[in-house]
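A lone chain, given as structure tokens: the form predicted alone.
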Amino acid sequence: MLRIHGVGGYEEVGRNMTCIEIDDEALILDMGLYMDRFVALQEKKIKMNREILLNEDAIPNDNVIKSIKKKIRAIVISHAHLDHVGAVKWMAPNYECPIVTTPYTAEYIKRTARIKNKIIRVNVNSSYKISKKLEIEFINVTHSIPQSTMVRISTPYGDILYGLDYKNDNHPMLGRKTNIKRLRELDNVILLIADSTNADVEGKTFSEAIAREMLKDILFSLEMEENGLFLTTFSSHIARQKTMLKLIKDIGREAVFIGRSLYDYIESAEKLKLIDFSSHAKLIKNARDAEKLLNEMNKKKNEYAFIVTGGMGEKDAILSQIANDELALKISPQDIVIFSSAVIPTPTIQANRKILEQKLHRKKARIFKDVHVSGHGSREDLRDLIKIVSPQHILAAHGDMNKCASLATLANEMGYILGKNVHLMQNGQTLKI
């Protein structure tokens, strides 16, 4: 008997977790963090225990697997963005058990959560034996982080895909094409579960080279010989920022990425040699401690280009330190600034964003907004990958009811019949199969 537990993301876009219990054994897919909560209590200056994010529901409340405790022989790590991964740092303590992870994710959590569970390193397409009956398999996909992958769980009753965060990208900046060589290989599929976050969303998701063009067609037409330049996009976007750095170069500037989360991931993908920035541009952790420096920087904008932390609005980022005037750092009349990201749809993130837009405005600067792709593949994205896996069974995940909703739709105009082998569930709940 197969048990689907939906420990978190499959009511919000964030906070995923699922376990799936295999008789005797069960294994941990992925423990992050709803970002919209955590945002607001990193706000409130609150001291994060585990205890307080449950409460304020910012992590996966697990009480529905508390029983099959002793069963968990592994928790496995998708990638590295934080709502797949920020909350092992508080979660994973709690279990008697290995993380299973890639390179590049394994030196993020070994970066940021200082926790005492083994983890093992395995190679993006390569296998890991969890135990005589399971064995797991990261196949690449294109994403906006490095070593992003779909998990196969290969089980006596046949193979699980986890496929959350997943694009097909023929045009990747950084890395490899999604492996659809693999993807068709499967045979016995008896479960996807899928990402709902652009399931709403008609048509394609464009390839990472788009985003390179915009940010070219923005940063070569411009006006802006005199002009200070700041740019912002996620800090684990590690392929955008790569874009940047190029283009930052072509133009004639220096980069410099200012911020603690941007210097963890860049630290993380260098210290696999995935990227070399640091040979290229100055990397500031703590814009606090290098106001010296800043204030020099400040006096000859025109001659930088400022990638900084800070495209969600969050309060203590460095974009709204630097438009709070609390930086030596400042923004100036017919500054850019430019968004490369969009604004992850939770009400915290949005008012912080519309909060943050006005200040820049109130300052003058020309703002360019939505410089960016998805990460996330759009309905047809996932109407190939269905074609492409032909499960016998999916769930939908990582959304609110309204996108996973999205999904199940699709899936019915594919042949698939809600209830009946197309399955949507809240948290807490399992799916027996």
Second form
4 protein chains.
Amino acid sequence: MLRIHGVGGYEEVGRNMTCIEIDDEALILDMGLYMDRFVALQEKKIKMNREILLNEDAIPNDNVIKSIKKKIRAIVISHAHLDHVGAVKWMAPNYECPIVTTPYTAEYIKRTARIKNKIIRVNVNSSYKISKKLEIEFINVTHSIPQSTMVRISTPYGDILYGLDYKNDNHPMLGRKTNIKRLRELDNVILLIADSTNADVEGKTFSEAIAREMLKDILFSLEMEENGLFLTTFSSHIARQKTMLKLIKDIGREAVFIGRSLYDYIESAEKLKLIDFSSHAKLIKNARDAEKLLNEMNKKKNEYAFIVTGGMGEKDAILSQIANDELALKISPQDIVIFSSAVIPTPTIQANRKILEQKLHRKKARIFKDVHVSGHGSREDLRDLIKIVSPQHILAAHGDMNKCASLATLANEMGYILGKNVHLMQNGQTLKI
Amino acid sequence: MLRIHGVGGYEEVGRNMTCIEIDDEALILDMGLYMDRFVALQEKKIKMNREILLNEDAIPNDNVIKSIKKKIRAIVISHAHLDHVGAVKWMAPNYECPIVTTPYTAEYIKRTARIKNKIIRVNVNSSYKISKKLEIEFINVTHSIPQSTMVRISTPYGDILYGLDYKNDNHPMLGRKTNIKRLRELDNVILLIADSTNADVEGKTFSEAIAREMLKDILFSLEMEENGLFLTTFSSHIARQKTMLKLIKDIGREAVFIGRSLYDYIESAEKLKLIDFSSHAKLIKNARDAEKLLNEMNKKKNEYAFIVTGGMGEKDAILSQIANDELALKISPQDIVIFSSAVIPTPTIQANRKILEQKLHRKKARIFKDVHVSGHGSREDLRDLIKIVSPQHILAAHGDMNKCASLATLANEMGYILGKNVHLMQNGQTLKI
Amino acid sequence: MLRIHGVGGYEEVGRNMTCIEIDDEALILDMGLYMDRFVALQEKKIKMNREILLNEDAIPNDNVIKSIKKKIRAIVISHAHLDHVGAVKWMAPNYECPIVTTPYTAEYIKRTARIKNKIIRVNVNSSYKISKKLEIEFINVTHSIPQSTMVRISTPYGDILYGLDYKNDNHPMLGRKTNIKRLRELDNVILLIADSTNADVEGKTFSEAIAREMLKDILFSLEMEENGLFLTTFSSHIARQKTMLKLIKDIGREAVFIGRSLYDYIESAEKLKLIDFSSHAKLIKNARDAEKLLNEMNKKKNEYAFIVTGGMGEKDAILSQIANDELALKISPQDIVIFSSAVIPTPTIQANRKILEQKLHRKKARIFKDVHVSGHGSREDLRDLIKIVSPQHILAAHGDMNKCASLATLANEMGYILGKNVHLMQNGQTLKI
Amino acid sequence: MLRIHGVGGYEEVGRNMTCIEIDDEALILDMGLYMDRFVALQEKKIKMNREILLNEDAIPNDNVIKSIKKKIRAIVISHAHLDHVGAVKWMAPNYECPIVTTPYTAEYIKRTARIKNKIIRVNVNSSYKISKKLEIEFINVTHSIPQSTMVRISTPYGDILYGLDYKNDNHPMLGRKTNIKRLRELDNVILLIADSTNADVEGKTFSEAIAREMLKDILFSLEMEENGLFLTTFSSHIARQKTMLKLIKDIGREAVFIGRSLYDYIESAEKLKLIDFSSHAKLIKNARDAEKLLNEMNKKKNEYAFIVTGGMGEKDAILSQIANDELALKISPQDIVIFSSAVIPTPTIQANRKILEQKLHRKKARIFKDVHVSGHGSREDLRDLIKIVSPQHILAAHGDMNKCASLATLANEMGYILGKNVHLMQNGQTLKI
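Let's compare: the form predicted alone is above, so bring in the form predicted in complex with a further copy of the same chain.
So here's everything in the complex, that chain up top.
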């Protein structure tokens, strides 16, 4: 008996959580936040707890698996993005089982969540036996954070492949390529849980190399002798930051990272020796404690390039503080601001970002937006994944019903039939195979 | 045993056809064309037949019901739009059963299709016994063509309500309002087959009265003493044409209808005494045969208003012929062209329309677009329908998977659960209840 | 010698202010706020003054007319919208001359600005002699606030027609129609200062009657027995509020107006006997002072309809307070929220509104947006105005350079030539004729 | 006395033609087609001549310079795109003066136009003395066709820089970079005629290297062992084709170029030894003459990659013929079609393209769109150009009034003032400096 419980992420892009029940055992895949709700709550400055988050739909509602709680042997986390790991802090204490994840994600959990669950580190492209019958394997994929994985769950009924948040990037700037070789070897995939985020985007999601070329093109061709240079990207996007660091050096400036969340992700990565930014750049955790330094830097902005938090327009992040003239570091006319990220398409975040851009325009900054490639495969990447894995069944996840319907339409074009072997689900529902 | 076979219309807005199987009997609901494909074929000037149309997906593929062909007792047509009735001509001869429909639709079928199936006329808001066990009822609804209906199919298991192509219009310009009273009486609806066309449109679809007010506003306020006046709408939209006729009279001009498809729909309606346009306007079936008359009219354009075919940019329709200078009737600078229709959002039609507009701009015409209200209810209208009918199950129809997913999302908000009592389907699939 | 100084409103939709210099005399037309900037400042809770507002571009920069300050004989205000009158409070004290305007606008100024300038009230469709040589005439136009006018300035060189913020509405719900008869009589217009706001919108701006029909359609057709009903529109849009009041009565509920700015505009209009809302509805100026009353009303929401401030998502307005659960009056699932307004397309306002909608969606409200017609004429209305007035010159105003370019393109289509007799200008520039 | 006559290209993106009058001499810059009109005419299959083209606004109307015809000393062509050179064929015979251009453009003119005007070849980055007083210099720029140039016109009053159709690409795939060094040397530019095409696009136009990386990413990562591979780009975009050729080799297939216009541009470039495609690829001029060959190739599509004409959906081009099943070469399900171009945003072309895509979707091709970078600089590139050249005056060209207004807004942000030193113009107007 095989049951897939869709706890979260089947009605929105966010708060991912799926539970696989195999006879008398079960495991949980991911425990994520719904960022838009979470950001909205943060702005209210309310002290958060599990009940509030649940009530506001900021974390998954695990009621659907209440009755099988005792069966659960492990919480498996695929990678360290907040929509996959962010709810661990609030929800894991309710489960008496270990958390199994890759070293980088483990490090991130340790830094940010005080929980008692045992954390088991498993390397990418390695397997781990959870119980006599259950084995999982972390298959390395390219995405936009270190040590991202698909999770293969080996069951007596065949393999389940939990394949969210991946792209097929032949030129990642950090870490290894997607382990296509291993994916090709899988010959008994009964179910692929597939990423619908970009299923409605035609074509292919381009390689991280394209983002590097775009950044390079801007930095090397612009007339900017005396002007300030500000860059922003997702704090967890270490690969992008590595590219920035390299290019900033190449144009003869010094990189300065500013902001707490940047600091956290970078420190985690350095601890695992994935990168070494501190030897080549300044890292400022707390801008308010570094007023004097920032003041000095502000006088010779042409010597530096500032990589700052706040690309989503978050009100407390560095870029907003600068735009609001709250720091010693300022934006002057003709200064360059590069958004090396997309805008997460949810209302609160879009609104925040729009207001930030408006402020930068008022300061006559030169703005470069969408200098970015997505971390999620598009329609044609998904088609290839399905080709390679040849799953018996497909479950559309990581999106609202419309995004999931787009994935189902693609699967249908490839011969799958809705309800028979390609499935749509809602939060709280269960699929039996 | 109750089975719903989705023959067509579950993957596109077009070629609607559903088959209801009840134990040892069955009936077909609608047999429509997929207009975009059909138009594309027409433009190729290929002589059409069933095989070509099937091969090009211009008509539904009825393979799925091949095995139950003998059970089929009737083909029931809900209204006379081509995406519901247009395939009758090609497909009905394959079925040895009568066509059951309202008088106006019957008239239209008779005029356009030479078929041997018996045609049974049933008035709106009346019932008809198809067999001992099966009864259908045509419940009057407002839409954008005369005698539109929802079809209630009474079965031993409860009522099925086939509710496509409807809006809840309190001020229809022709015919009666949606029979809400009757809908409220239904207390045993096991299945509602619901219209997903505008399920993704927030708010309410406005009444035909709004279209009248918009037209009135333009016609009465514009500076247009000497200028030509051209209007276009869907040829089947008799209510809109009635409004135009009235308003044209009010501004002291004479209405002239030009074009074969307009002529056909009007003549059908006149035969049934639904309207009497001919006493108040000129009707020109074939523009090429009326060169002399059009030439005369062209000299005193300020006395006339021309209601012509071609609002979708169809290449052989009157408005395109005028724009191409192929007729004696011309468009001069400052002449007014009113598109009292939306553009059907399919590629061939959008492209044709765009080219037409470009030509009119070149002639310096004053263009008014989207002077129109839709004939399909929006999200809030659909919510009301579900409230009123309280069906046990809902099947999303009349749209691709994304549109149907929008309807399912609405139903979900109202307490229905995907796969349990709200259902998505693809062409060729079957739902058992 | 005739000079037109474009003080504000020639680079944005907002802070309108134009100065006409005729030989040794001059007059100012309008003194408005740039709302987006003003709202942004308000949210910062900074105490405002002239310098701050100027520095943030929230009011016009009148440096360009500093040297002719002594020539200025009057400040003429065309109507009481904030982008035309809102800067009077801050700027008029700098000018030693009277303010000349219509009674309603005068009333509004008196209520909101403590200034020493004399206020001269002139009725619509009346003239006023400012000096021996200068006469102005307020020509009544339809717009979206009572007593809107075009201003004819009679000069020795011919008439100048200041024609911003007007539509040609044959069915205004309040006040008289645009005085087309008078406009036709003008036979010596040397310059038309024209409204570019909607110059890029094809077709015609529909009558206020359409907005009424849309509201009526929603209110009379919706299933809403027990549900709450909330409406919002611009606080200054008395005509729309009048329509709402009437319709709410017709469906058997009682109207309750809530919010300070609504209260201010309504009281001004009542004082001039333009309307009498208080006899037919409850008016609540300050919601926080009326907690008990609101609590009572909240228990029987089906007896009331609430017309509230906050349609632009303003953070301190009533609708936001309700959405934030800060008042005793609540929104429950299935309650109806009607936005009878467009969203002003500027960043801060769009962002605020988006966040508000998101909150309402979370509460499962039924949302109806854009139940609205604009107060600004579109391309074809502008064409008619130019036809009727036949000005020798046209100056594009009330928009950024792109909007003004659209007006120039229209004029060009009608035979005017850029730089010769149709003119583009920037804030701070001067046109000599 | 210096006069700039805007003959064409000041009201549309197309039919560029400017005339510079310097005292008793004059010269013409470019003679281009308005492609949308030209394509529309072609589709009508009318035999074209100068009058028809003029009447349909497909070529510039040179009436404005009729009176100074005798002063004209040369027709200078900046590069070989049809909107700059396409009208030479029809208009040059009316002028008794030589055509001065770069070798590649000269070659193209010779191949496509039978005219008697003498053609003078001047290398890029070289000067040419047209008369005693007039000298021109072709300054090499990167664009999307070989030997693109800005033209410096040296006059007694200072330099005029005709700077349309350029981007600042540090990694062109063919030819040299924009000669920024030379541009920096210019210290007496009284007028820059600037490219408004992308003035409304924020940020920077990326390098051709980005297009290469995108193509590479698709070709190297896709699962396409057995599938056909079709690519299309602008026929004149030799640099892009060179990239394709290289990449196709790298993936182990053979490139096949098909289509007359591709053939023409390639042959011109080969004659000048700019490229050598024929040694590495098959070139098929006329597909209908190569049925047998195409039939063979169609049997082993996995060995080839087909670079074909028709990216704009042109009805007679190769890709349309394939989509219509008119050739032996076919598109099968899963075949790959890469559009390495943008869609020119004019109605006829957009419509054609949409119809083509629809046909490809029907064949279940895998479609990749916009695998492209523009050849026109964006807002920030234009800002840099203005910084580098520091012109006294700027004239916005290569766009309709809205696009030109966007350039003027940028210039204004940089301190230029509309009407004083940044200028807007319409076709047929003259600017005096």
